[in-house]
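Only one chain is included here, represented as structure tokens and corresponding to the form predicted on its own.
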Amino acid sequence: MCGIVGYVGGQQAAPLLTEGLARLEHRGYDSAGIAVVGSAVRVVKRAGRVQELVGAMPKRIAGRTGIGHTRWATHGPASDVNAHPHTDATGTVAVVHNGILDNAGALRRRLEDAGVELASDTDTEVIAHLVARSEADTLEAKVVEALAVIEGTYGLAVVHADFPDRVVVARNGSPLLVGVGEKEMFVASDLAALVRHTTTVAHLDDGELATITASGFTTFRADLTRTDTSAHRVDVDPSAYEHGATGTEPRMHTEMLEQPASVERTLRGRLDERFGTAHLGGLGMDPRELRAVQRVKILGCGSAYYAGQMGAQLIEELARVPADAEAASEFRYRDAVIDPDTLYVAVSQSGETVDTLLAVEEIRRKGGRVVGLVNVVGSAIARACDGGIYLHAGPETAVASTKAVTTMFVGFALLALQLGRVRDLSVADGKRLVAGLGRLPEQIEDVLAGEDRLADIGKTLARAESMFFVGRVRGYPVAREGAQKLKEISYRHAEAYQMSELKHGPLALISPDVPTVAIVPDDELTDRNIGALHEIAARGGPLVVVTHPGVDLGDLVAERIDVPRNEKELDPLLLTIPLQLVAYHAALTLGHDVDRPRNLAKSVTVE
């Protein structure tokens, strides 16, 4: 959460900083600001979006060194004074910061006792004062001295009027990378801010700091000893990031329409039709090691967690290995038993989700084997894991995840197929699933082609203040993901429940004012699911049923959404797609910004 950008070089810094912030706005968008070092440190910051900051900037703000920030609020509400960068009382030091300082309260009291008047409600401001009060001779040493008394997570960048040729940055639990240009250097919390200028980057590790100047960068630890972090070229297409900064169509809509191509990329080169299996070389596990896996535990947050539930179902069905998914945000706090025969899978679009990263570190500390399912090459989770599967979904900048969730499901299907084929899954079943996976891109296209009708259903559901999403077994995580999409962008209350559990309490809430969206695939539970729908209808509850062609709903009065039929194990993916479009159009009907929902941000890098 929050976005950091920095620059040192031969160009004027301000335009580069605001351009980078526009590309990072999905990481936080309640306020933004920049600090430029010229003859002095000059700060401009505003509550609101980046365009409001640009509108407030003077025509000329000279300086070739600077830092910028777009905020997702933690300490203090969105306001001009709480926006980053933060400075000391004299305006000599400016700091931008992602993360949370656990001992901010104690540090604020210490500074106030020393006569410092704090201007903001934030935890970040204390860093600027600590750096300014240091008597060390170099900016690097000043920053290290300040960090010595800080507890918590941070990705931060610091500029100082007495050192106008440099930016010092530090990382502990919040991502930062350095971009290498031609006689100019960049820093950012996300590659999206840099790709227009460079794709040669160095990723900082936790506990590492860096100094960037126009001529290069050096990395070091808190004892000021050098580290050997080097830059490498990232294989990305810079044009793939352009829409997020400049397009007029909502990015979420574009990303939904990109799903057929994203799934095709995820599958490319990984399907073996001859032997009915998958090739996942990135796992770093040979058939003997795969066969030794006795259990699979999947860890993720939000939509990644729900995709993990779908994945656990796939693994149990295809590989006959016990599998379950758990919220990564809870995992490390319950002192989990780490089993050496369990394969742990960490799922994250950004690869920087701090709760998931901390779970990975806990597993590694206790000797467990963990692989990553992530979308961003070189991300913290990817680097922390023993191996993994890159999703290749392409950049996803809308806060509500669509194409990343879709490719997560496909990644799990590939993993389940490979695990199954080293066990007892027959070659015939393997070939059946390989063919089913190959059909997915075209079938997703078919679902997306029905957008007009799904838009009408979304407009209808937007009128309801609360609703249920229900499903059973394979359909339950689909219902959870559908409810998540609706609530996060339309702000309507949506609750997911197992269809079989309705009669054990939630049925009391059913009324003509509470619609139910039901996931009813054509499988061994169809008749039971339809029976539950009759219980809802008998109590006057409006129904929207996502199902397959040919499923007989009898005399139920319901809005029906048919999706193409694939293999039963793969059907949950196709059942998920129409729920994205329904949520999208419900949110548009209510006049909401679908790409920047209130109170949320894309990459959750704080606990």
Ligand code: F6R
Given for the second form:
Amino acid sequence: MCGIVGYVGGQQAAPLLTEGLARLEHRGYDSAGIAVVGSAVRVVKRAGRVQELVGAMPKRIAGRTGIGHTRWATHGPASDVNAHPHTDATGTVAVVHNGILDNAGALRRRLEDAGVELASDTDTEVIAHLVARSEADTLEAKVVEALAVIEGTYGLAVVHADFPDRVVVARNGSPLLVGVGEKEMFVASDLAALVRHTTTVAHLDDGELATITASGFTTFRADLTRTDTSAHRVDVDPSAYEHGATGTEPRMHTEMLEQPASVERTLRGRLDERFGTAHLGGLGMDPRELRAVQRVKILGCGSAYYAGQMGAQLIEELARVPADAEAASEFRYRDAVIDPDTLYVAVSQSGETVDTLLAVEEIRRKGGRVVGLVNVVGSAIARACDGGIYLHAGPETAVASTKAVTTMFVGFALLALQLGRVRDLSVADGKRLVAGLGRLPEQIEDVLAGEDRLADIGKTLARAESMFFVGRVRGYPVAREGAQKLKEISYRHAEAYQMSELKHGPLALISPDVPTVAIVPDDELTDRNIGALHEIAARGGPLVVVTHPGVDLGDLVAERIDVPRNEKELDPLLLTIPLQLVAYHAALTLGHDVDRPRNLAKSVTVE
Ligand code: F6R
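Compare with the form predicted on its own: the form predicted in complex with fructose -6-phosphate:
Every chain and every other molecule in the complex is listed next, the one we just looked at coming first.
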């Protein structure tokens, strides 16, 4: 949430900063701004998108050092004055900040009592005043002094008119990376802003600070002692990041269409056809350790949590190990009992979601073993886990998660397969699933090829103010994910329910104005599910049924969406994809910006 960029080097900073911000806009898009250090610190900031900031930029804003920010509002509404960077009264210091200061109220009062006039409603502004009021000799020491009175989370970057050759950054709970160039250095909250310039990066740890100058960087702790954080080359394809800044097609659409390739990448090198199992070296667990696992507990947020529910079902079915998923955002607050025989699995696209990260840290503090299913390599969650499975979905920048969710499902299938094959899952069943996983990319193509029809269904659903998504057992997390996609980007009310629970209350809401999207795969529960559809139809509820070819829906009047058959355990993946497209087209019909839905941002790094 919120994006930070910074630059020191031989080039003019302003265009580099705005270009970096455009690449980070998915992280927050209600306002943006930059500060450039030339003969003085100059700040330009605006409510609205980065494009509006670029439009407002004066012709000449010279300086080879600068910082920039794109904001997702926490303290105070999106306005010019609340946009970052924030400065002290004299404009000597400028600060950009991700995260939330818990004691901002007290610090604001203290500053006001000392005669400081605060210009904005933000928590961040206090940092600028604190740095400016420090009498320390160096910028590093001034920042450290300010941080000493701050409580909360931050990734922040500071520039100062008296130290025009440097940017000082600090991290506590919000990611920051230093990018190493040729006689120039970068800093950013996300690799996406760096890859065009460099893929040699250093990840800062919590509690760490860094100074970047044109000639290099140094890292240190709050007592000003040096740390030995070094830069390394990350194995990413910079072209994979290009679309976000330049493309006209919504990023969400591109990402949905990338799913055959992303699923193939998740599978690559991990399937063992001969023994019907998976190889997951990154888990760092030998067969004995895998066998010793008594339970699996999956933790994630939002769509990652729903993918986790799909994963728990897979693990119970294939490995016959009790498994469940819980929202990490709840888990971390309930002083959970940590069981040494449970394998905890943290699932996250960004690897930054603060609730998931704090859940991981809590488990490890209490002696539990956590592995990660994470997309972003080297991210905080990936680094906090004991081992893991990288998803290899490629960069996902649309706020609504699509290709990450389907690769999470595949990651769980691989884990379930491996856990199953060290137990009682037969070679024959293992081979059956390996073959099924191998078929997925092509079958995803088939589903995507039906986009025109799914667009029509999306248009029809967009007319309804409110709707249900229902499913049973394997179908229920699919329904939850379908409802989530629809509400995020179309702003229609979509409620997911277990098919079996409808008659215990919500059936009262069914009417011709309230459609139901039902997940009805061809499996051992099909008849039960069709029974529930009749109950909905009998009350005049319009139905959209996601199912398999040949499932006899009898005389139900329903729109049906057929997805290809695979092994029934793998059904959730192919059932999920049409719901992404339906949501996407519903949102387009309603004229929404699908990549930047209101009130949301990618990567929830605040509590
Ligand atoms: C939904 C969505 C969010 C994320 C959630 C977790 O489309 O994008 O619900 O799934 O915020 O994010 P990660 O996976 O980055 O931990």
